[in-house]
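Have a look below at one chain only, the form predicted alone, in structure tokens format.
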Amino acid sequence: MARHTAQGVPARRGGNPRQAVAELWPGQSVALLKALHILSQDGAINADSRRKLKQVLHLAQLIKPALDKAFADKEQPVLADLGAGKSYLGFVLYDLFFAKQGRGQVYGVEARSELVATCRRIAAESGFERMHFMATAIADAVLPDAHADVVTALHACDTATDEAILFALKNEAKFIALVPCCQAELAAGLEGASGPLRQLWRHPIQRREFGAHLTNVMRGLFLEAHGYKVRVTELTGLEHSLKNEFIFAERHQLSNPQARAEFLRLAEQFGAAPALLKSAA
């Protein structure tokens, strides 16, 4: 027999429909969140989905100023969500901003064709006519007119974040919002490095953490070298995700020679750098 709350609303283990709805942004589509399996069919939400939703909504709040500027500056602003996966972020941004504005385009880029097929179905069922999905690697993705106003990448693993940065440059993005994940490339490069600084990463667990930190430092410098003003902050609390570093960049000029020199100096000092970025520095 189903349990009921004091208000007579059916309740399921791990979620309360009234509490779940109260956590949403005003006007957010409950039907969409059910299609994404963030909410159950009776509107409840479990602990894992709550963490996921909290991250995505907080990221949407951080990206909102960039989208507000993009809509103010362009009649048809373009957002590219890279390494989209199930496109939780892309769907939420379309629902909260693009659908309400009635203009602009959203492109989701994902290499796994089965996820792209699912996203296309959900977009069609939701009436999201200006939301498109491309089954391709980030490095091979081509947007109409090779232009994007805002580029996002949520938990793009390892070098996929670097691919997202290069994509943003190629498509002349004004804003870039990144949440990196699983930065393993530099940790492998540091393993054989020598010198007095080696004590900073001698143990494998420290090498992983130091490699991830150095990777994101160099990503910030690379963006600054290409004229972006960069802000690095926490996405959400560590209780929700251990990979919670948020990199936000807004382009102000074409280049910054001093930042480029700092990037190359670090690459030389540590004997390691994100290969994709170093080749484009």
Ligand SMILES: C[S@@+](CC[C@H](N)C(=O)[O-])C[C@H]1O[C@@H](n2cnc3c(N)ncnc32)[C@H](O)[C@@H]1O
Second form
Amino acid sequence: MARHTAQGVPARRGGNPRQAVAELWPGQSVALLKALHILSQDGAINADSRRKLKQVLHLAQLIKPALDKAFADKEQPVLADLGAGKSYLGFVLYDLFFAKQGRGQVYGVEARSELVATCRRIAAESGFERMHFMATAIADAVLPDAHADVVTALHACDTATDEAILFALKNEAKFIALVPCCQAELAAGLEGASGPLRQLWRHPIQRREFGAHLTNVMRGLFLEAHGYKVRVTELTGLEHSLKNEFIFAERHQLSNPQARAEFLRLAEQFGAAPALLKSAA
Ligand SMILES: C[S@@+](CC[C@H](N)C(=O)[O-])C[C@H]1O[C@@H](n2cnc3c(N)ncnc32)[C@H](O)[C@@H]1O
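Having seen the form predicted alone, can you show the form predicted in complex with the named molecule?
Starting with the chain above, the whole complex follows.
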């Protein structure tokens, strides 16, 4: 007979019983993780799923203070998860926070309608009545009250992270949590750029890395320019994902002209900037 961990997940025979689920939160739904195919029906987990679960749970830990604050401030706090994919993050946040509180709404925005159909089914089967999904581009997504308290975007591809930033501004989000994905836009822009620093992006691989770095620097400045306090840290160890930069923003003032000037100075200096953000700077 299979042994079970405190969370009811069977361990593989001879293995460490907590190995598969060491990071699970108390009371976290194992049935949900099975419905999401993160855990197999007999409770096993493969290396990819373990990595994803670890990222999602770590992100949940990092944004817990923001969610606690949103629940303290609002009767019905709204979280929007953008570029949601299979909505692992949205489901886990609903399970850990929104289901426990019995209030608040979660919206998942995802361009691929087949993923949204699966998410809707899992939400219905899980009884997650306050979880909703929109099959649309982030730029076109409209929330019922045009308001979100917390916006998340985990590995939203390329410029979709910029769409997420503009969505957060439009919906007056107090908190924004971003883990950007690969970024190609600025590398292309840097290719023809000259100037005293051009050796920094001479080779394609360096151009890609430098372009992605510059993009995230400019994202942080853009958010500061729009009145957010920004913290940039690591999400999890690099063994879990190469796309590992965590940008957390909390609104604390209306705007910051100095940060806006820095954003524009960098755009000028490098001859490249995230187009969506530059047009809204
Ligand atoms: C790398 S996946 C990440 C999914 C999920 N957030 C996660 O971490 O597991 C990126 C997802 O964003 C979606 N996506 C990319 N660009 C988008 C856009 N502009 N609007 C909405 N969804 C987008 C893709 O279809 C894909 O499902």
